[in-house]
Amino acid sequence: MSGKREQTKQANKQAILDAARDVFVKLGYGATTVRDIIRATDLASGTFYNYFKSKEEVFQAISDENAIRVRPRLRAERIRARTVEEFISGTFRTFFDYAADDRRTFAVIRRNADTMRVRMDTPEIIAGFDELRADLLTAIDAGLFPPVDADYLMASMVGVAFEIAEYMLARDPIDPSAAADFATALFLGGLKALPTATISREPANA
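Put the chain from that sequence into structure form on its own, the form predicted alone.
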C-alpha cells in the first residue's frame, strides 16, 4: 500500500507540473494563478496544496526539474573536452539540443521577463552555474583556456546560451547545430582579445 501511495503522490505532483507548463505557456507566468493551474488538472484544490504552496513553488520545481535533466549532459561534454573549441562547442550544442527537444519547458522559463529572477534563483539552476564556473577553472588550470576571468566568462556563456536559444526556437526550421556553430565562433574569436586576469577560486557574490 505504501508503494501505491507513493506512486499516487508522484503522479499527482507530475500532473500539477505538466498542467502548469501548459498554463504558463498559454497565459504567461505573471497572469497565471493557482486556480488556473488547478483547473488544468483533474485534481481537487486541496490536493494542489499538499504539494505546493504557490505558483512560485511550482515554477521553481519546473525549473529545477529541467536543470536536473540537462546538467549531467552539459558536464559530461565539458569533462571530455580536450580543446577549448570542444569545451565551448560541446556546451552550446548540448544546451541548444535540449532547448529544441523540450521547447515547451524552455518556453515556460523564457516566456516573460518577470520570471527571470525566479529562474536564476532556483537551487538547481544556481548549481548548474557553479558547475560551469568550476569546469572553466579546471580548463584554465589544464591550459585549455587562457587565464581569463572565470566569473565573467561563465556569465557570458549563460547569457548567450539563453538568448540565442530563444531566437533559434523562433526560426523555421530550428537548427541547434547552426546556433552552436555561431556561438562557438563568437566565443573563440572573443577569447583572443580578452585580457588575462588574476584567477579567483572564490565564487563571485550574486
Given for the second form:
Number of protein chains: 2
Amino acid sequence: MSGKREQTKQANKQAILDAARDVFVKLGYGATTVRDIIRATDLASGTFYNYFKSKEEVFQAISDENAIRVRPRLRAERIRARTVEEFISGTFRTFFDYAADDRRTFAVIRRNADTMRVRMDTPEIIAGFDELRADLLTAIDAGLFPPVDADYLMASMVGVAFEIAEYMLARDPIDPSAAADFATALFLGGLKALPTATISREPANA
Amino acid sequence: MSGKREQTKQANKQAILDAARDVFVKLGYGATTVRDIIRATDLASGTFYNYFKSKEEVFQAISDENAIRVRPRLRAERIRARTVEEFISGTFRTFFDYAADDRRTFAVIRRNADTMRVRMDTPEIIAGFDELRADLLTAIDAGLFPPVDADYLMASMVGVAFEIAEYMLARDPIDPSAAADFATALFLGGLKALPTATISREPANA
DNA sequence: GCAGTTACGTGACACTCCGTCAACTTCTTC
DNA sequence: GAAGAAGTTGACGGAGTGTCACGTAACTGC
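Return one more block: the form predicted in complex with the DNA, after the form predicted alone shown previously.
Entire complex below, previous chain first.
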C-alpha cells in the first residue's frame, strides 16, 4: 500500500515542512511568503496548495507536531503522579526539558520581528491545555489537590511554563532543572494558599 | 504652535488608529491589509505611509498606547506597597481591572484566526516587564521580598497575569477581583516556598 | 494681503504575492 | 500496454505593496 505515489507525497509534504521551518527561522513568520517556502524546495508554486491552504496552516502543522510530541509525555507524568509534588514537578520538568531540547522549533514558534514577541497557540496546543485542565479536575476529585479553580490554575501553569521557558532559553547555560524547581516551588507553596471554590465541569473556552 | 497643519496631522493619525482598531477586531490582525485600514478612513492610500511604515507599526502603536496607560498605574501600586501582599495584590488587581475595563482593546491584542490565539509583546509592553523586574529587585533589596530569582518571578507574574486575564474575560460575569485574589494567593503562598538565589542585576533579555 | 516656500495629501504605477486551473506527466490498474 | 487516476506544473487574473511626481493648501516674510 505504499506505492511510489504515496512515497513522493510524503516526501513533498516533509520537504515543505522542513523548508518552512528554515525559512520561518530565517525571515520570521510575518515576513515569509508561501513563495519563499516553495522556492526553498524544488517544487512548483501550485504544488504547495496540494498540501497546505496557506503559510498559516504550515505553521500550525509545525507547532502541532511539537505539541503532539510533548503532550503524551506530560500526560504520562501527571497520571503517574501519586502526590501533588509529583504532579507539578513532573509537568514542569518535562516541559522545560522539552523546550531546552527542541529549542530550535521552540524558537520557530516564538520568533518574529526583532522588537515584538509573538506566541501562537494552535489547536493541538490548546487541546494540551484542556488536557491539563482535565487532569487537574481528576486530581481534585481524587483528593490530591484542594478544590481550587481549575481553569485559573491551568491558566497559571501554562502562563508560567511558557514565560519562564522564554527566559530560561536566554540564559547560558540553559538549566531546565532550575526552571522546573522554581516553578514547582511556586505552585506547591501557592496551592496551600489558594482560595477553594466550587468546581465547574464545563470546558474552558478562552 | 498648533496651526491647521498640525491639527490635521493629529486628526489623520488618530483617524488611522481608530480605523485600524475597528478593522483589526473585525477581520483579525492577519487578515487585515493596509488598504482595509485606509478604506475605513477618507484618506488616500499614500497618506497612510506618511504616518506608519506598515500595518505592524500601527498595531504596535495601538498596543503601546495601552501599555503606556497601564504602566504608570502598576508602577504606582508597587511603589506605594509597604508589604509583599500590597505589592502583589496591587499589581494584579490593577492589571485585571484594566483588562476588564478596556477589554475591547485587549481583544485587539489577542484575537486572530478562529483556531489560534496570538499574543504579541510590543516594545512598550516589554519595557513594562523590565519595570516590574526592576521593582522586584528594589523590593528584594529593601527586604520586602526574599532574594529569589527576579527574572523568573517577573516572568511568572507576567505569564499568570496574561493567561488568567484571557479566561477571566471569557466568563460571565467578569470578575477581576476574583482573578486578582487567585493570582495574589498563588504568589503569596509560592513566595514562601521559592528557592532563594544570588541575584543578577543584568537586564533580562528574552 | 500677496508672492514664495514648504508640507503634505493624492492616486496612478511598477512590482510582488496570492490562489487557481488547464495542460501535461507519471503512476496504477486491469 | 492501454485507459484512467493522481499529482505536478507554471502561467494568469486579481489584489496588496510601497513610491513618487504632481497639485493644493497652509505657513512665512515682506
